[in-house]
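Let's start with one chain on its own, the form predicted alone, as structure tokens.
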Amino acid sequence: MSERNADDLRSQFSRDGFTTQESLVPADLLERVTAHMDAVTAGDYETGRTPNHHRIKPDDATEIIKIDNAHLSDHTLMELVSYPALGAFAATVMDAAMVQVWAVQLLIKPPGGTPSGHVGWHQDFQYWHSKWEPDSEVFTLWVAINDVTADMGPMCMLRGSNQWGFHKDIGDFFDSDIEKHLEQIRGLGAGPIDEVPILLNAGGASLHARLTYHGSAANTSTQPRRSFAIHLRTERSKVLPGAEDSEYVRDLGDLERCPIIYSA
């Protein structure tokens, strides 16, 4: 593993939740990425599948646009979601035998600075804990398309929150209250608020805990803020009893929709 050790990787993650490695996607993927991200939020499917969209307001310019498993509907996005370095370096920070795909998410943060631009604080195990065991080792790879800057909004963590347990009602991706959320979070006494902003250069990665607090603010730059999050999980995972025929888990034995990253 290059620029960081798997030690290092290994011991922030552990400690706060979430840990970064620069360069694992190359320019020119990234450049045909944006071109394919373009033509899959403009209703152009290259496989015939259609993804699941969600955007509160359609209307709104502002607002992030967040597109559900729009890998399945584009061979530049699944070339993009299984591109060897990120499983690799997922499968070194959690010393995994077994890196496989469950659920992708396309995101893209237009500029405008509003408060529609936000993503509320959540913990992602907010909205798996229906699907998963509690003890399942599934995470989230978010990969930076384009330069992440300090005014783009980028995803903010709360250091450390990953040993703050689970709350599932303190929270919400969908509600752009940031304030109130950290308010609540705060109120937990678990431990000192220190946010933490995942600035990233074009290619880069950050991989965080299912627990890890984080949220985002406005893009108040000029560009767009893209990536993808990709939630993933090892071998040391299992599907809540009846729970097999939920959205995404129900396709783990479909590798062509779900596929495995690392393999040892």
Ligand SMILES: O=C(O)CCC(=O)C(=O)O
The other form holds:
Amino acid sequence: MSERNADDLRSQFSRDGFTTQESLVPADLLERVTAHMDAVTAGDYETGRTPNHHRIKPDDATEIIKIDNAHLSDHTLMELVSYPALGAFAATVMDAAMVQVWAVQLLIKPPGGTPSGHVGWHQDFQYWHSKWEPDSEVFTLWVAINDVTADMGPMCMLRGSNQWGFHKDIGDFFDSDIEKHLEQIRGLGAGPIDEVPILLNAGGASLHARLTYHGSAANTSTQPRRSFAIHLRTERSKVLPGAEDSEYVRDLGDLERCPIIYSA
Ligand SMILES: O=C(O)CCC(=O)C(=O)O
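Form predicted alone done; form predicted together with the named molecule now:
Now the complete complex, all chains and molecules, led by this one.
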């Protein structure tokens, strides 16, 4: 897949609220990451550090698996989230001098195709507004560890919703009723609903803005959909006064946990 130029990436990001780039992570690293995702999911923590939040329901084999800050438990997962091409991509899109990782989610959407695999429509800032000042340049890089096809419950973006304002109470990652959310978002009357599935080859990535509505449906294929959502910030971000000790942002000064993955 060809490299997209910086102007093209930036204009799509500011207009649509997301953009994509293929071929950022090489196949040998993806292969190692796949094995280490399975290890961490099975509770094998190479660094001895247990992730804070797990969402693995052994009694529901189709629910999305979500492990927060899995990169702190495993050296190969840290290698992935620190991979220089990812930082360079984010810096290009944001026209930034610095890009830092501040939180990471390991995501595996199992095959099987039931609503347990849904991710409800949401804006990432719904989960971040108590930590970051409203105009902070905080955003998500979503890295495909395997090919993401249309039947795998790809992440979908609502094109242009980055320009529809912040709606704290409309949408919820953890509520699988994706139709209900879409109705509520439609009710805002902010713009036409244009759902764009993010289809990527393994090693490609998308970047979405903190206000861009996104969600995903069930994985009806026979293969798991594996990815990492890496939450990033640039130098144009500021922790809210009083929030310095809150989870995720309290470690910004610890570059072993929150690596700087691009510096001009
Ligand atoms: O993987 C998905 O379907 C959703 C992930 C997500 O909400 C995010 O990356 O912010």
